[in-house]
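Next comes just one chain, in structure tokens: the form predicted on its own.
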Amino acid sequence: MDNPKFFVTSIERGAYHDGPGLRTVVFFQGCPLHCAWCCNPETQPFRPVLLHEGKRCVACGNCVPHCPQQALSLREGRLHVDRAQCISCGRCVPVCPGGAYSLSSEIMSSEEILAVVMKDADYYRATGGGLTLSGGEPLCQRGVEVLLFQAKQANLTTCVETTAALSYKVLESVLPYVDYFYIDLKHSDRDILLRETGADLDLVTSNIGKLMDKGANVTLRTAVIPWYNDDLSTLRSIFHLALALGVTTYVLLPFHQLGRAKYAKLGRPYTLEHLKTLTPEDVSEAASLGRQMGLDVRIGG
């Protein structure tokens, strides 16, 4: 697999969040966990999906008779996309008129995606930055240890934002190439976990556990959630589990709404429009908590 190919569904270059230095970050399609707070629900099917953006509609119908599924009509004036039906087979992309329909993701190989990557090295060089795989789980997508050798190879550093929920042996397969692994812990409940993500807690610290063993370079992060894992009680249950595991650096993320507009495009409803968006002040005495533990905790990014 020289030169494997993977659906992507974005590359933002000029990120200074996702792991040292300036980065570019690509993000890949799909994800086995539910989390209702994605800012990218996008990237959570394993296939690309059909976004309609209501705004750029004119209901003109010039889609419907494009679409070979019968999944799109119009309703008293609007347009309704059958998502039950819908194959995102894309054929209505190139037909509107107002560019309301595109897909989650495209088809690049690695070659691709480098040649984008490698736009910006200079500015990796100077300042220690390099390549992010993000998602969704990059990890889910075949031939990405592929991705990361032709990285390294390029002399990039790298790294990889993961759920961790998934077989050891995909992590392994990419531990040589990766200098970050960024790794969410989003609750300490096994129960709790399951239940609102679909991750196994168990799954989950064993694959921590094996990396520190291996001596990777692990970042812990935790959304910060109002309801679900913003009480002190609840962090500090989450920290004393990092502390087990052997991480001490840690990243909090206070809860935004940021990706709420691209629900609307999917056909689903945004659940957390009630929940206050939460500041770096929100989340400080938590901070200052993890700290006083033994933590290096940073807010944000």
The other form holds:
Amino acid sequence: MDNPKFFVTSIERGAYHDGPGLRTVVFFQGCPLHCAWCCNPETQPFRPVLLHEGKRCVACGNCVPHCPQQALSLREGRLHVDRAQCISCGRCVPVCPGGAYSLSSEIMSSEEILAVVMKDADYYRATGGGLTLSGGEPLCQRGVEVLLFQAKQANLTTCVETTAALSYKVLESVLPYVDYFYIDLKHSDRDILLRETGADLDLVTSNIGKLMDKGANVTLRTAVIPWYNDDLSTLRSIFHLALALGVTTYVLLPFHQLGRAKYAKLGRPYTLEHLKTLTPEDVSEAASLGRQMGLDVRIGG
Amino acid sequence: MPKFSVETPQNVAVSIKIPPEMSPMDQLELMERYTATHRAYEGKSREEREIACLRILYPALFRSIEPDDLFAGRLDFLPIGFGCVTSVGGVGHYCVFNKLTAFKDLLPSDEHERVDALYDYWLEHDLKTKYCRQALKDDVVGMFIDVEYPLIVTARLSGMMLNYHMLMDLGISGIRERIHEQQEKLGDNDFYRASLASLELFSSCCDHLADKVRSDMEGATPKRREELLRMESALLRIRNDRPETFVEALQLFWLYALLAGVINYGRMDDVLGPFLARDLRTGHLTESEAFSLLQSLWTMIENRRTTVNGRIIVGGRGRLDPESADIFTRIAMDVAHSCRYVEPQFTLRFDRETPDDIIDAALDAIGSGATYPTLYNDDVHIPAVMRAMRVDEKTAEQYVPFGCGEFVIQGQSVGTPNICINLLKILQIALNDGIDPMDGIDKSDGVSLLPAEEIDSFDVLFSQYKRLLDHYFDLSIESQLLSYDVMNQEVSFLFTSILMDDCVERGKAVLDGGIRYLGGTVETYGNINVSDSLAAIKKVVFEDQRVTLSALRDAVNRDFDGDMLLRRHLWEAPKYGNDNDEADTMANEVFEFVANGIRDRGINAGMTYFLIVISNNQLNTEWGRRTAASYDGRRKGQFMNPANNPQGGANTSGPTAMLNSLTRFDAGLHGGSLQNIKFTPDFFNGHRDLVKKMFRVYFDRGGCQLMVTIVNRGELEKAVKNPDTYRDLLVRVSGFSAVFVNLETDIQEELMSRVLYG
Ligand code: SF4
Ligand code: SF4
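One more: the block was the form predicted on its own; return the form predicted in complex with the partner chain.
Everything in the complex follows now, all chains and molecules, and the chain you saw is the first one.
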């Protein structure tokens, strides 16, 4: 497998939040978890999904006869997508005059991905940047170790944003080719974590511990979510956990609703509308707490 | 004779002018005197006529000195007078007819006849009108700024940046002596005599202003009195002698620039820096006094309201005393940071040797939302200017951008952009049997064109477009040369000529063979709409075969009515600005054809250079309004792509992709190209080190210029109102990025108030 293929949802160039320097972030389709605050919900399923943007739909009905699954219908002047029927074949995408449809991902080979990534090689050299894999869960992609290997061959620094909620074998297989791990530590309470995200805390922490033992460069990140983990006592226990694992680099990500529109495009309800968007100032107390406890805390964008 | 209206506005005036200080009756009388003098000198030499007319205007047009002014010199402009550019007054002996008509309303109706008499006289004598009668061609060549035409032309002498070194080194008396010497050597002529008279006029303006200063001293506070005393003594020195202090040098420069009617100033750090440095060293001035003086200069320039001019350039190679110049630069940077005016267009030239603190100060000023300085990379521009203008390195080091981005060589070249070409309209005409789909008028000017039905390949289409362009390039060079001929017949631009190499040496005015490098420029519009259109046609018609060329033409002519799906396919075709090889290659191919086509014609006509500029002003919007829908998905009447930027922010692949696309063009083929890039404060100010390194890479890769906008709250509000112009505004946080204008309203609001730190 020297040119594996992936479902890539997007490639973001000139990114500056996801690892050192200027980076190109590649987002992959598929994640084992299901966090309600996910800002890229289209990446959660392991297969491409159809997005339909109501704002661009003029309800002309053009698309309806093109669907082999009869998943599309016009009802009371609005287009309806029957998600249960849709098989993401994409036939409706090119026939919509408004450009309302898109499939969440397209297939790209590692060669194609790297061709895009390498366009910014000069910027990586100047800023210490490189390639970041994100998602979804990039480490759930078959062949991701090949992509990372090839990236290292091309002299790129590599960063992986992972849930670490997967078998250590996978982490081990990419370990030689990853310069920076950005791992989400979403909660310190086993039950809450499992209920809200589907992640197994023991698996996550044992993976982090093993990576630390191997000398990996690990940064832990916590998305600070108002009803879920934003109280200082929860954050304190999360920080304790980090310290116990031997990690000192920490990033807090204030909650935002930027991904909300995507839920509508997927025909999924967004359940966190009532929550307040947090500013960097809102999490500054938490950051100082972490610093007092001995962590090197940064507030991320 | 071609049809045209003399009342057409002569430029897109964005800023509102300060009304004249004189009463309307006094203005009328002055214009009558001017007109009578002009009439009386019929049959005399143009030089005699010019100086006689100038004596009517000056010092009469000087306004009062404002209480905050730290040096003297504010001028009014009337609808009739003398000048060299359209932004202040007009060109040569001019009448701005629409302003004269409007002026009538300020007078009692029994005086209207007097205005009508002036109007009638100038219909026959206004320089620009004379030019238009010869240059315009019905349906094909229009006057500035009649946007119904694919090509618009004017007569003007824009962008003159004078040799102020000569002025500082010699002073008025020294220049006078030099003229005397040349008179002895080459023999006397009208030009020399009139030049000497011009210098005399300069001195009497100094005296006149000194009188004003003295009368202001009555009742002034002790502090103001001191300032006025300083002003007075500066005026009395520079009326004849070389300046010794910074204040004197500043006063000399400013007054001369005013009388020459120039509105771009050039390398002020090079000219004034040594005076400033010496005064600071000797304690003659404090830093804060220097700051106030420069601030006063900024205000004076702003108050002239020349819309897209007022260039002050600092930094870069080829300055006589870089260290002193940088002292000026640093203070100017602070002033730009604090003033936030639209003008001066403050410009930083830099190269790899530029001190880091100056680069940092520039980025700080930009980051604070000042939009200036605009950044020009000498490492790219100097070799590029050598090739583009065919000059040696020492000469190229004196390149300066003026107005909307055109280059001249300071003190040595004429490079006025008297032609504007709408490349997109010409593409539409090429695809419609010569008819402009906007108004149904044939604008092929006799070039034979295949109908779209008979164009069976992309190459045939492209070469048909090129053929029509070639014809319009021929018209461009003819019109530019004609503008020089007509101006030269009428006037000598005396004050300008005196300070331009080698007029005094040769005893000739700028356009009479005096100027060392006779250049010129053509402003091109719609370049990216054209290349994106061609890329889209190539893909949608010839590769994907979604529609025939003729059906595409018809759908686009209907402004996509009933064919929005086609529009979407055109819009989704590769677009320049995304580091997409297909789109960028097409953009470059169009660029090279246009740039070479214009440049070669200049060389063949014996000019030193004739170059395209891809400029940044309002004309892309004005002309877009009268340009039909295009094949890149742009709607009828929508603005065309601004500067060298993608249409409507079609660049959504982030800054590195945009910057890579920008470096595709060979700077050695154009005479200036502007590019804007937008940043959120979060990125630009929060990650300055990264931004700085990113710019370094861009400039190392051949990036020539950048104009940076920081998207503050005000910009975001504009984005909400005009989403089409802000599609390239990306919002990024960790693990997420989106186009701002695509977000939901409440989220946009949230971002405005918080995340972007607006
Ligand atoms: S074709 Fe597009 S615009 Fe028309 S109904 Fe379907 S989604 Fe809506
Ligand atoms: S993606 Fe295919 S199955 Fe789904 S709605 Fe569109 S046409 Fe139907």
